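First comes one chain, alone, set out as structure tokens in the form predicted on its own.
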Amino acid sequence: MKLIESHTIGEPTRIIISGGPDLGTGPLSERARLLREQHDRIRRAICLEPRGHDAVVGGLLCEPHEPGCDFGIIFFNNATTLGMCIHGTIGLMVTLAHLGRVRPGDKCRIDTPVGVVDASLHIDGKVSVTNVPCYRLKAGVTVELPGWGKIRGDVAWGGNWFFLIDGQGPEISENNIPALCDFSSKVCEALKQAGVTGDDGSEVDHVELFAKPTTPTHSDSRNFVLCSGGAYDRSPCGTGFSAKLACLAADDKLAPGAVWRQASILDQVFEGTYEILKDGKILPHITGQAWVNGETNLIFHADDPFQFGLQGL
């Protein structure tokens, strides 16, 4: 199995370009289910130790199902498959450029389990992604957190389900990551206990904290994102950024077409804008940068007890 590795301003991505499982030719949502239920050892082999670690996001490059699409992709992390991943899509585009399948100036239609996205590779190496339609589902939801009291946030869809908290919790700083992870994981548990869900009872499995930027000329806010599986995002998190744009739009705090600069826990920046759709949802446009940093051939030994990853650590 061959992988191309990249990172999107610090957040790693591993794309399977050959040797992956045959999932058929059905819709990407159905193929993602098959990957979860019948080939989960592939996810474990790529994202878990001893080859991987908690922050790794993998992707299976495949043929699209939706008409007019150029590529299909199914993303997954240390816990499960993902609906959408914008940092991973940025990594996918530079991976395709590395392989000679995309050139600067090209615009691609990419099929994912939650819908079709557009991605453009710019001359300067940056990538712009137009996400699936996003929206805020619930505003001002409160949960009780021991030691913190009432925590208030919004539930929004950005390609994954997020609980967005502004101005509460530990200080957003690189030196405070353990406390941020602990707080965010407790928020996730509190959401479950309170029965707070996305549409159709979907689990809200990402928590996003916001604070003022370290330097206002550098960004408009700084975030910390805890993903499903308990790993924190080193990038500003494109799907989380999309959810943030949906909340800004709902509160009339950012006009359509205006640029928002979202900094990560590492103080690296994605830029984003949005347009309003007829149904009131928004269409986010996120721009960031990634770099290819490796080519890997995975080797599986039949007598290796951890060929498909360590579990339970």
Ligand code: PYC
Given for the second form:
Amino acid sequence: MKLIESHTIGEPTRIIISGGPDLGTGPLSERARLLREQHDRIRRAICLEPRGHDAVVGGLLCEPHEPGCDFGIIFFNNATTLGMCIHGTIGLMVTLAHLGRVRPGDKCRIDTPVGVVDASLHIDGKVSVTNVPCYRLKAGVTVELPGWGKIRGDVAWGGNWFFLIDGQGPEISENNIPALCDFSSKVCEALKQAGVTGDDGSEVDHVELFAKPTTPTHSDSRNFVLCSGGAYDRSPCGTGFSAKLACLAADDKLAPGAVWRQASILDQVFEGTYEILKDGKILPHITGQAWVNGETNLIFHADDPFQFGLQGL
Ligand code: PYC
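The block above covers the form predicted on its own; next, return the form predicted in complex with the ligand.
In what comes next, the whole complex appears, and the chain from above leads the way.
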């Protein structure tokens, strides 16, 4: 099985370009289900130790189902499949460029389990992604957290479900990651206990904290994102950024077309704008950069007890 590795301002992506499981030709949401239910060991082999680590996001490059699409992709992490992943899509575009399958200036339509997205590779190497329609579902939801009291946030869809908290929780700093992970995972658990879900009953499995930027000339805000598998996003998290844009739009804090610079916990920036759709949802456009940093051939030995990963670590 052959993988191309990249990172999107620090967040890793490993794309399976050959030798992956055959999931048929159905809708990508159906193929993601098959990947979860019948080929989970492939996800584990790529994302878990000893080959992987918590932050790794994998992607299975496949044929699209939706007419007019150029590629299909199913992303997954150390816990499960993902609806959408924007840092991964930026990684996918530089991977396709590395393979000579897209060129600077090309625009691609990409089929995903949650809908079709557009991605463009710019001449300067940056990638812009137009996400699926996003929206804020609930504003000002509160949960009680022992030691912290009432924590207030918004529930929004950015291609995954997010709980967005502004100005509460531990200090957002690279030196404070264990405390940020601990706080965010407790918020996630409190949301589950309180029965707070997405509008389809899905778990709100990503938590995003915001603080003021380190310098206003560099970004408009800095975030910390805890992903569904309990790892933190090293990038600003494009789907989380999309959820943020949906909240900014709903609060009238950012006009359509105006640029928001979202910094990550590593203080690296994605830029984003949005347009408003007829149904009131927003269409986010996120721009970022990734670099290919490896080509890997996975080897599976029948007598290797951990050929499909150390499950549970
Ligand atoms: O960039 O959308 C993103 C993302 C989701 C999970 C990790 N990164």
